[in-house]
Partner chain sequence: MSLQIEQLVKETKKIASDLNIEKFDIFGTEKEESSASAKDKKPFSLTSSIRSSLILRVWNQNQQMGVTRTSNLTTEGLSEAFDLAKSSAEFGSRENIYEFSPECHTKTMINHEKKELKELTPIQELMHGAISAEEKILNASLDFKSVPYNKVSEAKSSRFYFNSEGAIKIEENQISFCYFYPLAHEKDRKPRQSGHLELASSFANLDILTCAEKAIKKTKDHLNYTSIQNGKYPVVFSPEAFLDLVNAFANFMNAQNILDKKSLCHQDSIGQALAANDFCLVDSPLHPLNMSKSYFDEEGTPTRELTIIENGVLKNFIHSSFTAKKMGYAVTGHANIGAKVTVSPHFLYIKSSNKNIEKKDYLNENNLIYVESVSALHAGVNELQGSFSLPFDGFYINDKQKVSIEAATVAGDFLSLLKDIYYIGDEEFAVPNGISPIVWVKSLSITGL
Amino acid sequence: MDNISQKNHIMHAASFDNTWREPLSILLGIGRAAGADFIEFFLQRGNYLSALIENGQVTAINPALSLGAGVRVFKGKEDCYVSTNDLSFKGLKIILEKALNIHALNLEHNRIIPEINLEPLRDYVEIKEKSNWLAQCSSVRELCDSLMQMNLAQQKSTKHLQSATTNGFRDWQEVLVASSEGIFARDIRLNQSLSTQVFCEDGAHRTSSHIRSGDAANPNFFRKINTQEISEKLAESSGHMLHADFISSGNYPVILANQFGGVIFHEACGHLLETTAIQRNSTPFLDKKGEKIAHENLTAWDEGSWENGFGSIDMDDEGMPAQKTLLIENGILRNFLCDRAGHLLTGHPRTGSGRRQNYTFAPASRMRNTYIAHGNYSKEDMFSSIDKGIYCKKLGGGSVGSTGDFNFAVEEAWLIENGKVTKPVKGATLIGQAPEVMQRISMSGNDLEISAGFCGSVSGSVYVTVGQPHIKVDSITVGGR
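Can you show the single chain from that sequence in the form predicted on its own?
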């Protein structure tokens, strides 16, 4: 071991290129020689920038650089994870030894250490021409100018405005995965997002409205923002809701709008289809694969790659290429989302869903671009099927319990009366239990759209896409006054 440490390993500090092959293959060999069943290194560097505009003033600019690595070691079905900011050979060897020690593994003196034969560098940076993405992104001044333009447009177009807030960020990451199974793969990810919010007040009437958009893989994202369209949508939504009457609580048939309406499926059902939920025995779908768990109208997917989808990845954080995973087909549960640890502990096949926020987290099974598939109905078909119900045009925040109990605030809601959308109502909260509600999704529209989102779980916060067409839920509890 000491002779190996003293060898002069030269790895390029500016890029995770082929110079990392030899030192990583040696370290992986040390882990295998010590008795580990599987070893995986994850290297990551990040370049982050965000800005905040409040009422026409730049109030915060936050740049951040990061660099680090983690090693995960499996012995049987047990695994451990150790991370560091020291990317020298010595630093990586130290975290490997710590991980081996956790498993009570040590390299015997004079033991022959075989290098692991890694695959030729699978370089998505070259394959997808990503090497110039960071240089092509908006500068700090361009970012602030774009956000300021949006903020000023909100102030100009929104009536009874009390405050307007606009923020945006760019998150660039380069990652490298090397494992004792021979994986050696590199990628660059680029996620950018804009969020803008208005608060309005007129006497005793108050309301707020927000819009978020996001993109992966487009360095020109902030240069392409349609300021006028976004500000007009915000002004229209807040204008409708400011003087709306409060809704009466009760059970109603509900139509959920497309795009961000998919957040309920993500939160209340999607998390229950991750193998981390099986590992904790906290999903009602534990042994339901192949069984009917939803209305026959419902089909749902989770895709690793969707053009410009906020949750898109070319490979997951275990080096597995992105896949398209059928979750539910005509109401039948077909697959769970599964990472390496989930496969070992549950037996379900891996789906390229091992994800993490950064190098300080071990990967876990996570959603990517998750959506309910389109159906054949138009919005008019759905509205005309309801005598009295609620149209949830825009959802706000919510919470979900471990078994699928959920409640979500509705930011913009409308009454449906005799098949027609009539007047706005506020104060609505959707309350339900995912396994029950999924049996009541009786109509899916032909207008699938997606929206950017964030997802927090055991491996940190990751970027995701939620989506659906307009859908009809035959009955759901709506909280109000």
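Let's see the other form, the form predicted in complex with the partner chain, since the form predicted on its own is already up.
Nothing else is written out below except the one chain.
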């Protein structure tokens, strides 16, 4: 053991390449020799940059560098996770020993330490030609110029403007996974996002409106922003909402717009289909696989590697290649989203869904690009089926609790009267019970679109895509004034 800790391991600090094979193999061997059933190292390096433009001025350039590692050790069905910033051999060995100690495991003196036979480096950086991504991204100057152009367009387009904010970020992340089962895999992820917001005030009337777009695996994202289209949409939305009346609370039939409307499925159902929820006994769908849990018109997917999807990954944070997972087919629950711990504890097959924000979190089963598949109805079919209801054109964030009760905010809502969209209303919140509402999604449109978002849960905040066509919910409770 002492010989090992004194050995001068030379791992390349600047890249998670093959130089990490030997030291990680030895550490994994130490863990196995001590009696752990499974050990997994996760190394991560990050290079993040964000820029903020407010009312025509660059007010913040925020670069951030990160480097860290975590080790997860399983003994039977129990696991623990220890993380550090110290990526030296000694630093990694300290966290391994700490994790072994948590399981009351120690390496006996003179015990033979097996070297774990890791697979040849499965390098998605080489396979998918990602090594130049960081260099190909917009420079700080280019980023500022793109955002400034956007911000000036917002100012020009928006009436009663108090402030116009434009924010953009690029998040580059290199990860390496090595486990005692022989996994040795490296990947680079690139996520970029633009967020624009206007705040308008006219006497006592106030409103704010925002649009976010995001992309993964595309270094040219900021070079292809449609400034005109975004600023006009923002101005139109804030213009409608500034003088809108508050909605009266009650139960209404509701049409949810496509794109970010998919957040209803994400919150009301998606989280409850993660095996993390089964592990905590906190999903009403726990034993419903193969049963009808939604309206027969509803089919839903979670895709790991949708081209440029904000939640796309080539491998998950446990080194498993991403998959396309059918969640619900014509109302029948087909699969849960499952990571390693979920598989061990619930028996569901792994789906390449083990994700985490960074090395400070153990992975958990998480959504990636989740959407309701398109149906056959046109928007006109849906609107004409409603005498009095609500059109939720733009949704905000939401959440779901262990009881299945969910809620989310509506940023832009309109009244539907006699089949027609009539006037804007503000202050609406949709609330309901997931199992009940899933049975009430009676119409799916033919206009599936997706939208970028962030999802916070037990393993931190991860990038996701939500999506759906226009859908009709026969009845939902709308909180208002």
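Residue numbers count along the first chain shown, from 1. Rigid core here is just the name for the largest C-alpha set that superposes within 1.5 Å across the two forms. Note that the structure is predicted; figures quoted are calculated from it, not measured.
K.L.:
Cα of Gly46 displaced 2 Å or more between these two forms, core superposed?
P.N.:
No.
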